[in-house]
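Presented as structure tokens, the chain that follows is alone, the form predicted alone.
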Amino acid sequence: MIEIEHLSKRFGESIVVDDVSFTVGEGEIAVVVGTSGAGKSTLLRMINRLVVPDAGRVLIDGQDTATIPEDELRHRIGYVIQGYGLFPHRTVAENIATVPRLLGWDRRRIAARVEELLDLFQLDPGEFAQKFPHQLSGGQQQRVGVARALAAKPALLLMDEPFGALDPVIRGKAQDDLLAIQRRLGTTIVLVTHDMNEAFHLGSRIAVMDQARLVQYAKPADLLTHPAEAFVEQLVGTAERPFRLLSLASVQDAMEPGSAEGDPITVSATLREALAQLIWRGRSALPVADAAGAPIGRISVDGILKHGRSLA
């Protein structure tokens, strides 16, 4: 658990972070959003003390980070920045091994961990371990950057605009990969982004910052249905709010008994995806299939709209 208590920071006469407090539960993804200059990145850097707060404190599993030696703290917290910060003259394997080497792991343990992470990120060790960063695509560099941050098995991962340099197609795949790996490892993540679609896709909870203040910290659905003030309402997008609500629910939530004609929609698809398919195919209903492809019900436009009204 991460507890952020009354953090504040000034640079000269400018208040960059103003009395910010929130808690991130174990295994959650907390996404920090806001306009440029709202204090998002400074807040993130205060968690691992790359920036020392003027007031307030950060507790990790009840321990004040100010009492932890800086080197030890940095080794316990993974950190990923935009551009990934890979060492250009080190191989992929050497990049991933950076923190384990600093911690004094033996060669066999390091090699096993590098291979494990390359497999986890779907990068064949035989093909990628000895490549250099310039030989990788942007998406591959991003995966190596996250793998390096996870190498020493940190309980907390900080990510500052990690997907900002990726094109939209690769970005979506990278987000899905992160979610899948996070669910598998149970890592607690605090991620900064300016992209609201990314925030709603990834966040267990979303922290909205404006002019150095935290104006709301809530689950995505609560942020959409009960924005705390006009700024939050503007940020989440009035016209987009119904569709974002549908993207937070799955087909299973609005599935009906019975059958329908046409190619099935998977039960794990979002209601937004299902509605798009129904409209695109000109259907009022489509069958729903489980992960094995077996039919288990149907989804209809009326059912989606009814469920959507219950969320609003």
The other form holds:
Amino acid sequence: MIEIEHLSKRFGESIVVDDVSFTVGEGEIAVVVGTSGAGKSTLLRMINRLVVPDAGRVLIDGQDTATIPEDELRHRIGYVIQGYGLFPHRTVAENIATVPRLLGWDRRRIAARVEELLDLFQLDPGEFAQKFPHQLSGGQQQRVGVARALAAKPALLLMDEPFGALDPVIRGKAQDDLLAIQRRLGTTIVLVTHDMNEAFHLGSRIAVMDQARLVQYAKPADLLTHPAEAFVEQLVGTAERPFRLLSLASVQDAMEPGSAEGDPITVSATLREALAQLIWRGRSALPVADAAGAPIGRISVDGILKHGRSLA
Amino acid sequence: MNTISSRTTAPGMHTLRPHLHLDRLGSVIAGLMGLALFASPFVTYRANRIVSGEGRMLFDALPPAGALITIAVVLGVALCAVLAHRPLVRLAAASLGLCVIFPAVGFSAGFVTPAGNGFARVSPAIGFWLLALAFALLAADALTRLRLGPWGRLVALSIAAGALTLLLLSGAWGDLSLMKEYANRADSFWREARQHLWLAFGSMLAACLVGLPLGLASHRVPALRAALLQGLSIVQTIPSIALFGILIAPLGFLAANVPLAAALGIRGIGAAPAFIALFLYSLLPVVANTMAGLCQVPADVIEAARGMGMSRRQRLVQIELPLALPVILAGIRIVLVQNLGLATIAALIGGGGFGTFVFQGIGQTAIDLVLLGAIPTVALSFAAAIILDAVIDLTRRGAHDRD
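Moving from the form predicted alone to the form predicted together with the partner chain:
Expanding to the full complex; the earlier chain stays at the top.
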């Protein structure tokens, strides 16, 4: 658990982070959003003390980070930045091994960990371990960057615009992969982005920052239904609101008993995806199937609209 | 040049085109060889070492059989230069040419010198030099087209150096004026060679010892950067002879007033001011390149290294220096090539080195003596440049494919 208490930072005359407090639960993904210059990155960099706060403190599992030597603290916190900062003179395997080597793991343990991570990120060790970063595509570099951050099994992962350099097609896939890996490892993540879709896709909680202040920290649905300020409404986009709500709910939530004609929709799909399918295929209802493909009910346009109205 | 495209032409009359295709650089080189063979003297004969000489064409410089063989080989190489496209064939032709004319000019010296005449001097003339230039160009072009890796280039350099050593040790050049000048000064030649290397390498090492920390400091402290670079740039603009002159007064004062300095051999003239001048000239490239190398390390790489908990020292040793190394070595390459050349000037103030022979030769109008100093200087600079370029390539790990 990460407790951020009254963090403040000024650079010269301008205040960059102003008395920000919030708590991230074990295994949660907290996404920090806001306009550029809102102080998101500075806030993130105060968690691993790349920026030393002027006031306030950060507790990790109850321990004040100011009491831990800086380098040791950073060994325990994964850190991924937009350009990834892969070391160009080191191979993929050497890059991933960076923190384990700093921690003095023995050679065999490091090699096993590198292989494990490459497998986890769907990079064939035989093909990729000895490559240099410039030989990788953008998506592969991104995966190596995240794998490197996870190498020493940190309980906390800080990510600053980790998908910012990827094109939209790869970005969606990379976000899904991160979610899958996060669920598997249970890592707590604090992620900074200015992409609202990304925030709603990934965040279990979203922190909205504006002009150095934390405006609202809430679950994604609450952000839509109970925005704390006009700025939050504006950031979320009023026209987008119903669709974002539908994207946070799954077919399960609006499923009706009965059956319908056509190819089934899986029960885990979001309501937004289901509505898109219904519109595109020109049907008023479609069957719903469980993960194994067995029919378990139906989903209808009317049902989705009704559910949407009840959320708003 | 466009040999590849000619392979793809349609059958018919176009298929003849590859056979008619002439290599443009090769044609120039062949022209050079023709000029050398038929319009220039191969060697110069002089009655003694300082009178002006008379040129001897190839047919007068070698016995008929030798001249014919030489001409045949040169024409064959010229043909290869014009028509052959494969770099290995061109390289082999150029090497064959060099292996024929170098011993030939030595043999010619013995042939032209009247028996028992101890004063007569024979030197390579413009024809020989043009041929050597043409073959060297052909070889260099072929080596470039072969795209040798760093190890390949080092091997090529070793082969060339080995061949040259063999030629000199075999005594094939013993009758040439150049080698007679050498034979008269064998002891001082090696003494000056040691002095030359000591001046060039010693001042480079001193500049590295001082310049690397200075470059590092000015990378870390921006305030230091401008002042240091401007100061060193001003030193760089002082002509070498003027800098020697400027150093004479303070060093002379030091020698006169500090017994230890005098005991260490520091005097107003001699090796000390030469060493210090070379050292001062070396500082700018070392400092500037160290700084440039450290500055071009990408900011996100440094940020990632910090974020992963690398200490300052670990970042410097594991990340910054390895990534800056090729640029730092490029600075050292500049320094070494520059110093090997500049050390020649040291002779003017009694600093020794190969310049001693150059300036003696100029004084005596004995051109072969000038060459005795100049050729080793050029050869050393050339070898140093090739070796350091190869080392720089080897340190560029991960910057590009090396296979």
